[in-house]
2 protein chains.
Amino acid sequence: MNRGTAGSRAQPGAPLDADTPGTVRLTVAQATALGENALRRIGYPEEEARIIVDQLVDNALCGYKFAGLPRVLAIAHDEKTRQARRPVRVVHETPASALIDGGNNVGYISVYRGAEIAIAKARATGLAAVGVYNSYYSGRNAYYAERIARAGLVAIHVASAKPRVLPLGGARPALGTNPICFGFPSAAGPVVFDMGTASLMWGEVMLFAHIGRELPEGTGYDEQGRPTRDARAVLRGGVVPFGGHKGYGLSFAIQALGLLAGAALARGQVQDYGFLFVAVDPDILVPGGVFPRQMAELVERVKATPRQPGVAEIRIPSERAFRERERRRKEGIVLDRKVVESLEAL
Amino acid sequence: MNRGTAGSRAQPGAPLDADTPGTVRLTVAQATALGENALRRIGYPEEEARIIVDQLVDNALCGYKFAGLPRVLAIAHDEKTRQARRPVRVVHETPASALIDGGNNVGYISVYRGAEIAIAKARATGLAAVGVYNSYYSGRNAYYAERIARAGLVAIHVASAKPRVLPLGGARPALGTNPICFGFPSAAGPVVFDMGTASLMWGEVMLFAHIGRELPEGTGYDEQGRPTRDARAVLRGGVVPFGGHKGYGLSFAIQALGLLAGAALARGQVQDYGFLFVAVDPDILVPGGVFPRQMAELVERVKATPRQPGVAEIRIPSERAFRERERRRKEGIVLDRKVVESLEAL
């Protein structure tokens, strides 16, 4: 998930979200309590429902609204929701490594159970990679890299997926969407970079498919492998890569990291879900906890950096989201009332 | 370094290299010796311009003619050849890290001796970081991951530089060229993928340079931070990330996990050089050694995906580059006479 660094913004001091018609605006409790009493209707025990709701609460914070608190609405109506889930458990581990099972469980669950194994190990042990397959939609990346940067390390996450992306040259996906997500440590707070390689996140085929709204030239490709704008013949067929050959590239490495965090153990297919969290604490390598500090001004030099005629700002990733959280803790968060209302129908 | 994969190729069955006027011909030894000589004349221990032009050599099998032997005219005539060295030494270690002072050492052997390590390492514990600072150009990125993919190790390889890119709305560099690399083992070879995240490496923009080439439309700058095709003038001044946002958050990304390998340990500053090496035994994540074999099968699916129209093939990364090896190794390396006369001069 990635709104990028350099999107519209709204006006300083304005509002980021709008009281039109047909809206609530709620306190982050008021949200929080919402989520987990609806997700509880639908089975999910305490603390489940606690841990999926503070994601999507924070992405709502963060700008991402269909991120937010819908995503209730869509886990409810999963047909991944009504098949049998087992918990959670480490199938395979070492001092520095774990290999975790996600039960069929939705990833907000299991791969934040991988992101605290991963925290874990690399505090005792300085380094650590973990695995989670066996699982599906685990949300906003950025979301667990920020917890790991906020556990003092640097992580690396990349989540592997089913095919939605076409290779280079081809006329069928082979690929999944495929993200990559860092996130630092920093004096002055962390700092996460998130990004896809495909050309459009999966949420915004879907998105364009549902208010019919074409997509972007050269973007997508219907079953036949034909290119078209028609969102709903590109859900039967896939989109393109970003970025021609590096995105390709990097969305193959992906997939092969997919394999190692164990995605084709889950039902035997190489181009299969799988999430690979790398932690580390970066005193095994630059000891005396300099790295923090070194961050911070890693962050102010590129700040400071001389810029274009009518360029504000040098933005940092991460930045708009995190200054966007700030505001709406204090501003709270706008919900259309029919999800409002579809939440307390559960 | 990277070509890309899906370049121009040569015919299939044609010589990969034509024997034009004023080139010569020269198999592997021949091209080993050429070079190891050379470096032996400038004050290269044996070891040293045995691992040098171990790279080099490969680099031109590849493709890579510009990263081949021309390399030792340049490592002859760079200054930081003239400046005092140290040998390459680790100076923190814990038994699944290290950090490597390099001793202002070209890169081509600090980085190498950082590769070496990780492999000793992660067989030992299953997991290693790998940190190398006070060091330079270490040129093919890919040669380093294969090694460790060799080895049977999943390899992530970021190296960070001194300015060259330019922020997204900034008028000066502020990033290094920062290439990502991924190597892993796979049952039918292994599998590498290297990129750089600027919109040109910066070998091109000298290169462009040199012959007065203009460069392509909206990638360089001049030092006033004015968009030129100018060459020379962005020589002076930078270019701009590949990709947008995603290729400035990647190289930013980059740039700090230069510093968990000691970037800012070199001359106190935080845009510096800095090689990381992280590598996995795949074992202890998913154990019984199958991880090869899903590798295999990975690239056995991906290649085998419908084609579009008109395209004869689906390429992994680095499929291009170590078939060009396989027939070069045959064929021999053609190197301009020119530079084998500078070689033998030196």
Given for the second form:
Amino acid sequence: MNRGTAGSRAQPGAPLDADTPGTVRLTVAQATALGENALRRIGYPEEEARIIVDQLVDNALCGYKFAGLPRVLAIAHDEKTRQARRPVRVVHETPASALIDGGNNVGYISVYRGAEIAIAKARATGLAAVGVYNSYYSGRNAYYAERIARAGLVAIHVASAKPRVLPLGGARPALGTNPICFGFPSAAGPVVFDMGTASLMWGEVMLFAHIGRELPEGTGYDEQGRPTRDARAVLRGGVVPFGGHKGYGLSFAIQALGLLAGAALARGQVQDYGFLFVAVDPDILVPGGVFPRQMAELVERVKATPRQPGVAEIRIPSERAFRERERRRKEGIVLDRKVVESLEAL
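With the form predicted together with another copy of the chain done, generate the form predicted alone in the same format.
Next comes a single chain, given without company.
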């Protein structure tokens, strides 16, 4: 464990992430043990802790700092974690669909189960739709979409949530951060596009509040609907959608798709968590197993586009994350020291 040495990402040959006195560098094994131990101390059994931390460490490896081990702190302090949990169960099912009651389990567990069911059903029928409700905090959508794509399937995944985002012109939150994600199998490896429809994901706001860092200008509002960069004040207020009316419209549509996943069934609230998967076997539309090869060709053609002056490379979605994942497996994961100390103190 490296507890802060000099370094800079700008220096040739330097690690991806700089070490500072306020950071701690962990190996993948150390980060995994830190997360699993913290989760077990707050009541998660070994297998569930393993599933959760597998995603959190992968998130960190891919460069999503807020979606890594700091999420254990969010889980630990969320009121839902202190409420009773029931086993995840299928409450309605057809050969091509399933509706899953998450039993108030964290989404890293229940949505993981939803993705596994979507894979099994799409392999059997060619097309599957799976919804998960009565859950929360599913993490990074790309994690699930990549799993589905690696199974040879096309994935569409959306997640609605409780209000954190102000509608255009609103002074109070009315929408979730509401991400949307696509995953495609390719002969050259999965291609994944994942985006939130909020200007900031809520995990970023929570992390900035925890470490005392200001938010970017124009993204956050306090509980009175006044703009602020104070992350702690934004936790009592909300953030705005990305991209003006386009991001707002997309966020609204995802909130509606959450209803299709059963979002209102848990508490009778139409503004709540709902996780929807659609998984498609490409062969039901393009037979002969040609889709992965076509996807690889599409990637090659896009990357071969003539570049503007000063542009070294045209990248495709997920390429940066996958490259950095492999580097951080060797270089380690850098965490804020305050996060590590908080995890050790749980």
